[in-house]
Every structure is written in structure tokens, then in C-alpha cells.
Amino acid sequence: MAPVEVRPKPVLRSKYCKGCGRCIDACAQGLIERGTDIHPASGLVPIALHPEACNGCGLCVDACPEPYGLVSASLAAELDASEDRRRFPHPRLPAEEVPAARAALPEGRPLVVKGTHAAAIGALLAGCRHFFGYPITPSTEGAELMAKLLPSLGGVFLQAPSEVATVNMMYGCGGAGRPVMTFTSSPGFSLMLEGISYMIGAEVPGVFVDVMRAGPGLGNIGPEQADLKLACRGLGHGNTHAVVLAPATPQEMLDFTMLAFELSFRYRNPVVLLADGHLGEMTGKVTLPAELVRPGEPAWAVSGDAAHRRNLIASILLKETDQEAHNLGLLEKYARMAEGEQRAELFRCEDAEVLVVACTTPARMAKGAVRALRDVGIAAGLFRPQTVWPFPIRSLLPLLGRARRVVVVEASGGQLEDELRLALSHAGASTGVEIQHVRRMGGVLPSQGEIVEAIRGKRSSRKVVAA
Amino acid sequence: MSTFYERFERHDHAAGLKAQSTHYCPGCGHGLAHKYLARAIEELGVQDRTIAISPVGCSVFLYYYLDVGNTQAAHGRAPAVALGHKFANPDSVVVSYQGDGDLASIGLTEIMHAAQLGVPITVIFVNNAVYGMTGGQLAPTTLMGQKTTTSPLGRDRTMGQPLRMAELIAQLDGPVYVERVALFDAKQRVRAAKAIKKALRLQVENKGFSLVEVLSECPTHLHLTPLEAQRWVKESMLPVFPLGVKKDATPTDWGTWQKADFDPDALLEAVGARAPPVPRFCSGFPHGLFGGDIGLKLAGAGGDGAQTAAMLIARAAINEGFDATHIPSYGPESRGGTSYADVRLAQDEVFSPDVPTPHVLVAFNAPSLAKFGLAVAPGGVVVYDSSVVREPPAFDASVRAIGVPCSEIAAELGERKVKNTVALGALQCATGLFPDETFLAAIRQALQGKSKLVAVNEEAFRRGMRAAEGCGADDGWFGWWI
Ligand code: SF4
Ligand code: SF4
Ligand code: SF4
């Protein structure tokens, strides 16, 4: 007769039972029953188990739900010898941080290219290796050098089946740590904001290029500047910000992507970068920058080794003071984010009483009013906002003092003007500012021509007043 | 120790019993999916590489409990969560564990392109016929004449009839692995933790995509005891959701996963930097000719090639240390519509980059002379192809107007796709905006790689300039276009 194998006995730990029976069914002989007692710790009614005649067989254990209900022998020996070590989770030390470093990017020729793939380019000099993205015109050329150029840098280009799925691969690969991006536009960019409230809940980078085109609705694939309210304010649901860059160049298209990366790393948050549709199919002179980067290692990326085993990547505090606590913890990110990266533009500034406000194409379209507008005496000057969000008010206000008027032009409904607006009365400086503007919509940029004519027809002697 | 942390921190701060008790009712499915998961990953040894990503549903707090790299998801997205991830990082093990609201309801879109994707990932699809978390409402997979909180006669063909998710996924091309297994005995429960752990190793060993659908019970909204749930999986759920194996491809390996290159020099070679630049010609900018910065709008119809002179016009100044700007716009349609291009040149910057004044006109066809002829600066210049603008409109008596055949010297050089470079010859001959050889140069490096095509080109741009001099000659080139 063979000899018959001793199991080791499960062992019960009453206090984290539920009492859901599924044990008594799984048991064959029949040595588990409903218990009577109530447990004290737990409110539950536990099972009573009756090992006596019990052949180890297991067959229980692999029926209770609860991971620490029902266990087998070692694990009880482990979980009794542990019992006071409080280990969460296992007494691992942090991963390292492995900074982004950087690389000497021999001299090559001035590229000419349009700004789509000026922003491509500048991914691939942030160290982006991971791109998804969905189609969507004007910004689908961006995606499609991508798709060219990625493999042979060993990186991965996924399209993904749709603009929503596409935000969820970026949470999952800048969860990971990597640099990822993707190229959008307006309808486009409206799916993603789900997405992109849970990359700010959960302090994941990414980087979105979004081709502004006209709305609402699927509008038309013409350029405007339909997006801005939807980037500075509402990102998805929640006490959502990130930064917003507003490139006007290829150019800045290429260093301003670049740009955005870093930010997006330094600050744990999505960074949203708004062309409009003239300014990601404008091709335009592009000068390299003498260095790329080869992006480094978050210690907080769960990026499936030992080292990072340890983290979580998620927006969800059930309780309520933790959820607060992220939030006012977000908030305070905000406050370094608009402290730290308001960037403008001044072009003819110092001694101008109009102060034209524009970004993106149409600012380009403005810098040339304001050169013809000094051309016929007027002291005009371009003020023009390369973040949005934060809205460089700092070096506005100094300016406000000389100006008689604000004007400001823009291809949307009066987006850019509310920015202003709620910056000037963040700073309390709103009283009394004269704010005019020139708007076009639909697909249609204001030309340089009429904002030279409604500067020339609207004099206004009301001073601006700064606090 | 198990793949469970031993504490559940994220439980509450693990006060009290929460430290090592689940959130779930009791009876719960999910805490036996859990724990099959938990055990697979132990023995098969990938612990540290795994990365299980929670989704929204009573599993949401998967990641209390897994000793694993945890990144929780939005409501249907975990398939497209995973996918990032496992782009991230080749070598980390991903494990989608989602509900049925989840996959089969707001993230089917997510769930079959990843598995037609076939990117080796796990999915864990656990089906327990009703929204748990929300309250007992209908799911995708509620039975026919299930009763819950939003079909409370039960229901019936209006709400639509359940979905069988396994054998969906099943059909696809992508999955090397899928299976329905249950929870209700023993047996079923053996297989349940051999599914999972045959899906999780199809993974490690890089073989592609699997799911196991495991149907669960929630004896909570079913209103029933576990054992009666239990009870009502094995009786109610199988004959509409049949357990077993859907698919087993012989697993290939699904490929080898790209290592990335920050090579400086392999970047620049990508990007088409690393030509040395093109010689200079110009003195300095043509300030006289225009007044200041140059503005030329270039239009017909698709396939006149407007862009491609734009393009080339934009690169000679470029070329030559000045600033251009090239906008395109298209008609609507994807194919022979209209096509404009709008180019503007500077010495230093280019300001206002459209062109609504244009200095320099070129026309490829009469409908565009018409639209834009009256638009050109005073002074300016338009060049069009007479080949096929018969009648020209009349212009502002100071703009220089030229008609080039630019159609009919193409079609003799024998490729009519060069009448853009005949433009730009004309143009050239018209305006002398830079040296000849500056647009020379540009051609000969937009035509890099296609030597073939340099001679053609520089002989229709020659041809051009003769012919806005009036001095055209045949001389019976053949070639192709740019
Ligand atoms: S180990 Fe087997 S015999 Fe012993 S109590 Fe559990 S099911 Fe019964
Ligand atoms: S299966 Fe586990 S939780 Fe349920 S009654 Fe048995 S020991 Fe208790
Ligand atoms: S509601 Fe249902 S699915 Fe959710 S925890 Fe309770 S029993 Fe499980």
C-alpha cells in the first residue's frame, strides 16, 4: 500500500470570513458547516471548520473568495510570523530616478517643413518613441510622419480605432514613463478630455497637439482657434489644468513640442499644444536645435520591473479628505505651473498705446498689422501669448500703463478675450480696460488687412487702467 | 508570501479588518478570479514584470489588493490602458481585468480591436449578468427575463438580447487564446485557475493576445445566497454562455519588439538633416522689387502642381538665408478640386503669411485667374497658362500680365505634370526674384534621389523663362515631372 501523502490542514482565520458557505459546498467530506457565533471583529457569521478528519485536500481554500480567509498551512505560518510587520508594500526602497539626459545633435540644414512635422520632429527630439493617434483632418500629416519615421528609431506607431482609445493608450504608456504623443483636432481633441482629465487625476505626461479647425460640431476642417476655452478650462471633469503652448512658427511648432515634453515630466501633466489648421499645414523655415534628448526613468512609472512595483497609477481616492488632498495638492501644482511658465512674445511693446493680443497664425497676421499700423504713425505693439495657460500676465500688466487700448484678434468667439479678461481680473486690473477685438470665425483668419482697418477706425481715448 | 499584499493599504489605510479583507460582498466572484490571478503569476514567476490594470466596477480596487505595478482605468479603456503599457514595456506581463459593463457594454470598441490587435496582453472578462458596483442594473449580459433594477419585468427583445462576448472575440484573427470557464464547483474552479494561468503564460512566452471569460456570481443584485448564485450560474447562465475553449491557435510568437534608438545621427538621417546646405546665390533679399516682403499666390486645379512650385519658390528663399512661409488649401474634394497655395517671403521673418494681395499670381486655369486676377497688388505680376486661359480678364493696367503655354511646352517635353516648373520659369523671367540658379539649386534638391527627373525639370523651367520672353523654342525634350 502506498503511503498515504499527509497535507497540511487548512487553516481558518475567522475574523476575515464572510460566512459565504461557498467552503461547506466545496468540501467533500463534509467537515465545514454554517457557523452560529457572530464574530466580534467582524460582524459576520464565520464558518466553523472541523479539521479532524481532514485530508488536506485543499479544495476549500481554492473556493474561498477572501485572499486571507480561508488559507492553507504556509500561508498561515507566513501571515502569523508577519503579523506585526506592517509591510506596504514589500519593504522595497523607491525606484531611482533616471533623468532625461541629453545629446549633442551634430549640425544639420535648416529643414523646411509644415508644422505638423515640425511638432514631429520635435517629439522625436524629446526622446518620443511612443506615438497613437487617430486621424483626423488638418493635423493627420503629423501622425503620418510619425507612422514613417518611428520605425526606424525603433519606436511604436499604433493607430489606434478611435480618439478615445487613443488618450487611454497614452494614460497606459505615460503611466509607464515614456514620452508619448499624439496629434489631433478639434473633434478629436473634444473624445480625448475624458482621457485627459484621468492623465491629470493620475499626474500622467503626455503630449497633445491639437490642429485647431472650425466648430462647433464638425464644423469644417478651415483653421480657427475653437479649442482655447476647452484646453485652459475644460480639460474633462474635475479641477483640471494643464499647460497650454500656443506656437505660431513651424518653428516654434518644432521647440515648443519640445518644450512640452519637459513640462510634461516636470510637472507630472498633460501638456496640451493648440495650432490652428494654417499653422500645422504652413510650411516654414525650421533650424534644428543643437541637442536632443534621451528621456530618462520616473521613479513613480509602473514600468513592470521590481523596482517599480510598488507604484499605482490612478485618479480614484474613495475617501473623501484623500480626494481633497489630491486635489488641493493638484491645485498647488497649478500655482507653480502659472507662476512658472507664462511665456510671451513682445514685438513693439515698449511704447505702445495699442496693444494688439493675439496667438497662433493669427498673431502672425497681427504682427504684420502692427508693423503697418507704425508705418501710418500709430504706436501699436503685438502681445503675444505663448502660453495660454498660464496667461502671461506678468508682462502684460507693466504695459497696460501706456496703452489706451487693448485689441484683441483672434479666430473664435471671443476664447482668447475671456483668457484675458479673467487673467486682467485675476491680477485686478479689469476696471476700466477698454478691450476691443476683431473675431472671425468658420475657417476664416482675421487678415492683416482688416485688423489694420479696425484698429484705424476704432480710436478710443479711454485709458487702460492697471492696479 | 502570495502575490496579494499582505496589507491592504489602499483598503482604507487598511484600518481594521480592511487590512486583509476584500471589499467585496461575500460570495463575490471576483475574489476567486483574484485569486487565480494571484496564483498564476506566482508560479509562473513574473511577479515584478506584471502590471494588472483595474477598470471601473465593484473590481475597480484590484490594485488594494495585487502586489503588482498597478494602473487603474476608465470605464471600458483597460484593453487600450494595457496596450500602452505593454508598448511601454515589451517585457512587462499586462493583465486587463474587466466586468461586463466594462468590456461588453461602454469599452467594446477597446476590447475587439485589442484582440483583433493581438498584442499579447491577458484580459480576465469576468461576467456576472448584472452591473454590480452601480446598483444592479442591466448589463450587456443579463439574461432574457433577468430582472434587475433597470428591467424590472425582467428582460425582454426591446432591451436587446445578451451578448456572448467569448465567442465574439473568439472569431477574430487576433486572439491565440480564449475561454469560457465558471466558478460554481470544484471542478469548475480547477479550470478556471488553469485558463487564467494558460493565458497569462501565452503571454510571457510572447505568443499574442488571450481572454478568459470567467462567469461569476453577484449574489448581491441576483438577490440569491452565494450557493444559490452559485446555483443560478450553473443553471441559468450556461445554456446562454457555454463554457469551454473558444479558440487555441497554435500560438506563433507574435514578434519581436523594437528596441528605441536615440542615435543623434540615425534621428538627423530620418529627418533629412543631414544634407549639407545648399550654396548660396543672392546678394540680398529683392527689397526693390515689390517694396518690401514678397507675397505669391499660386492656383488651379489638383494635380497642376501649384503646391510643388509653392514648395520649390518657399525653399529657394530658404535656401538663401531668408524667411517663406507656404500655406496650401485645398477644395473639398480629395481629388482634382481647386488648389491654392499661398507663399510669402521675407528677408528676416515672415509676418502675416497669408496672401490675399498677392504681388505674383501664377494661374493654371481660367477659373482661378478669374477668382484671384482682380485681387493682385497693383504693380504686380501674373503669370498664366495660356494653354488653357484662352480669353484673360482685364487687369489693373499697372499689373504685368503673361501667358506662358505652359500645358503645351509640357506636353512637348513630354511629361505635362513639369507645366508648374514652365510657370516657374516664367515667373523667373518675370520677376528675376532670385538668381536662376537659386531655383536651379532648389530643384535639383527637391529632386534628390530622382536624378532622372532634374534634367526635365531644369529644361522646363528654361523653356518657361524663354517663353515669357516670347522666345520659345522646340527642341523636343522628353523626361518626367517633379
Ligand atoms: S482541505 Fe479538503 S477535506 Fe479539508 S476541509 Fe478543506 S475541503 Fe474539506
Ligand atoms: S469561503 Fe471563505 S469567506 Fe466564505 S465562508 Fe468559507 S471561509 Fe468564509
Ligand atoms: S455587488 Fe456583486 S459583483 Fe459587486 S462585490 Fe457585490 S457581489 Fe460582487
Contents of the next structure:
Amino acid sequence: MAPVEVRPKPVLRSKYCKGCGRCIDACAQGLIERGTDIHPASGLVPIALHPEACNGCGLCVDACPEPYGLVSASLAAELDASEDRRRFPHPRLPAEEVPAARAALPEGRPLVVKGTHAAAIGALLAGCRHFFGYPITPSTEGAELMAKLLPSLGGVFLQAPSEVATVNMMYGCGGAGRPVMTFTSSPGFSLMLEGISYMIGAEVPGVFVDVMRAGPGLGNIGPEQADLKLACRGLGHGNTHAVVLAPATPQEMLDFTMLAFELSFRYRNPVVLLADGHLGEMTGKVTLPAELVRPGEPAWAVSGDAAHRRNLIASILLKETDQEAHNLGLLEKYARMAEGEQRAELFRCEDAEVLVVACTTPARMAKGAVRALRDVGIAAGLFRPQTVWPFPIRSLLPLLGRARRVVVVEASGGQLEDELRLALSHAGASTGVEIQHVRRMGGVLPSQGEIVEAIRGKRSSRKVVAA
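With the form predicted in complex with the partner chain already on screen, would you show the form predicted on its own?
All you get below is the one chain by itself.
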């Protein structure tokens, strides 16, 4: 018996199909029907082909008026290969991951520097050699130090014409796999949000040091925790999150900036470091680490060489199902961040009946208040979030069994307390612990005395509001 001839089935190349329907009339098996989905490239509605029962007669191919709409399988493969050759005329080389390396840093004496300078030094030690920024008080001195040091290190400092330009320059640099950063302050950070959303969507690393000042609007240049909500819940449109670090000392400004670069490349995502105007200007002793970082080259980077030729960095997917799948992937990444990057410092919390929650500069006043309260027999402790997103809820929950009160100390109208309450809600915690607060705004920081008075029940109605 002669072997049965297997005729190739047709292949639909959707982007060339205009949906004219001639193939529908030609198909004797009724395997072709009008489509319902608009093709994102052509803007037309291609036909829907169901080739399972197709006998390969080829009548539909003959009926197609478009030269490349319905074609044979062999021609489809040839056309795809031809298009690939036109897009990438040179053979593809493998893009290998070059991991970052560490090198010993000669031991030296501690430095006495202000917070913004400490962050700049941390960036240099983390291997950052590209800085883009627009001057804005009270963050400008960090940028000034980068402008002074980067040229001598073979790096690039570029003062952009605006914050909008800054973030787009960072997008390009981060997309090339290079460590990149900026210094900004609250109004400038607001202008960067669209670009940050693009970077998150395209999974591009970058470090944003936001030295917060009083708002809303232009406000003033006094210290305030005005951007917690923005950094934790408002990084542009869509499903956007980033690790948000909250240092409280110049030493942490250096250490957390180095950490920010590490996390940014670990997750291929921007990282935000939130300081405030006081911390940015505060001078303190800073000890340099034992090692510095020599950046590698990620396999995903768009570096402009043959090995990375076919890499693509983009935050746009025109097909709705592709965009949904991408968002699901981002949400899975955020879950890994939330699980792995919760950080907090606990001070005298082991037996605390009054738990003070504070971060950045107000945490320093809160620590002094805890010491003063301990001196008068009140068992107080300080819970200091070092990440405000993800909020370090795992470290907090065990403390709530003993605590009778939680007092949130902040230089804002409740943004830190909102993060605390939201984290408790997501954790399903029903503690019954009373939550109170001490708040100052407008560039005024809560004082140690105000915190002590609030906890001891001697509250000033003007300065302290307790829930």
C-alpha cells in the first residue's frame, strides 16, 4: 500500500490578514471563521483559523489576496527566517551574565560627613559611575559631590534640564545594565513618577535618593516625611512597587545606598531611599565598608554589542493578554520583595508595654524619648522600620502580645500610621492594641519632650494629636 500523502496545513500570519473573508468561503471543511480580536500591529481583525481537522487542500491559501496572510508552513518558516535576518543581519552571540564582584577597600579612618554626602559615597562604593539629576534643595549637595568626584573616576555626571529628563536618562542608562542614581526632593520626585512607572514596567534598575521636604506644593525646604505615601503607594500608574529604604543616620545613608543598588539589580526594579531635609544636612561619623563593588554586566542588558543585540527593554505590550501576564509576573516579584526585604531595628522592645513606631529623623527623637521614659519607670520601646515598603510586619507582630499601646511618631499627617494599619490589616492581625500618634508637619519635627508628654498623658492639643 502506498503511503498516505500528508499535505501541510496552512499557517495564518495574523499581522498581514485584513479579515476579508475570502478564505472562509473557500474552506470546504468550515474551519475558518470571522475573528473577534483586533490585531495590535495592524489595527484590523484577522480571521480565526482552526486547523485541527484541516486536510491541507490549500484552497484557502489560493483564495487569500494577501501574499503573506495565509501561507503554507514551509513558506511561513522561510518568511520568518527572512524577517529575522533583516532585523538581525549578524549571527547572535550568547549573552553571558557577568556578575558583580567585590574588592577589598583599604582600611581608613572614619569620615565626618553630612547625610547627602554619605549617600553619594555609598553610591560610588556600590559601583555607580553614572549620575543624572536636576538640582533641588535640600538634596543638591549630594549631586554636587557626585559632580566633583565622578569625572576623576571615569564616570559621567550630567545635569538634566528637568526632573522629567532625569528619569528618562536613568531609564536608558539602567536599561544598558549600568548602576545609575539621582538625588531629588519632594516636588522633583513627583515629576519623576511617570518615568519611574516606565522603569518598573520595563524592569529597569535605578536608585532614587529622595530628601523629603515639606509640602504639599512647593511647601518649604524644612524636613518632613511628606513622600511616604507617594513612595509606598504611588509610584506611577498601574501595579507599581519598589523597595523603600528609610535610613536614620549618615551611616545608614551610606550603607542603605549601597544596599539599594544591590536590591535594584537583584529584582530589576527601581529602589527608593527616603531621607528628610534634616537627615540630608545632618553631619555624623561614617565608617567605610571593608569592600567596594565592581559592577558586572547583566545578560538582559541592552548594551549595544553583538551579544546583547536582540535584548529588548520596553514597558508597552499592546496585546491585552500579554500585558496581563506581565502584570502577574510583576505582582509575583513584589511578593518576593515583600517576603525577603522586610527590615527593622528594635530598641528596648523585648518587654515594651508602650511601643513607639518611628522612622528617619523622628526615630532619633523617639529613641531619646524611650530612654527618658525608661528612666521614670515606663516600659517603652522603639520599633523603627528600615523599610517602609515592605513594612516589616513580621518583626512587629510578636511585640503586640505584650504592648498595650502603639504610638506612631511622624513628621506628616499620618502617612506612616497608614502603612502600619494597612500592614496589620493585610496580616489579618486583630490585636486590640490602641494606636495613638504624635504628629508634626510643615517642616517641624516632633521633639523628644512632646513624645514623652504624649505617652505620659500630658498632651498639647496644638502640637500633638492622639487617636
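Note that the structure is a prediction, hence the values are computed from the model and not measured. By rigid core we mean the largest C-alpha set that fits within 1.5 Å across both forms. Residue numbers count along the first chain shown, from 1.
*Asks:* Core superposed first: is there a CA shift of 2 Å or greater at Cys20 between these two forms?
*Replies:* Yes; that C-alpha moves by at least 2 Å between these two forms.
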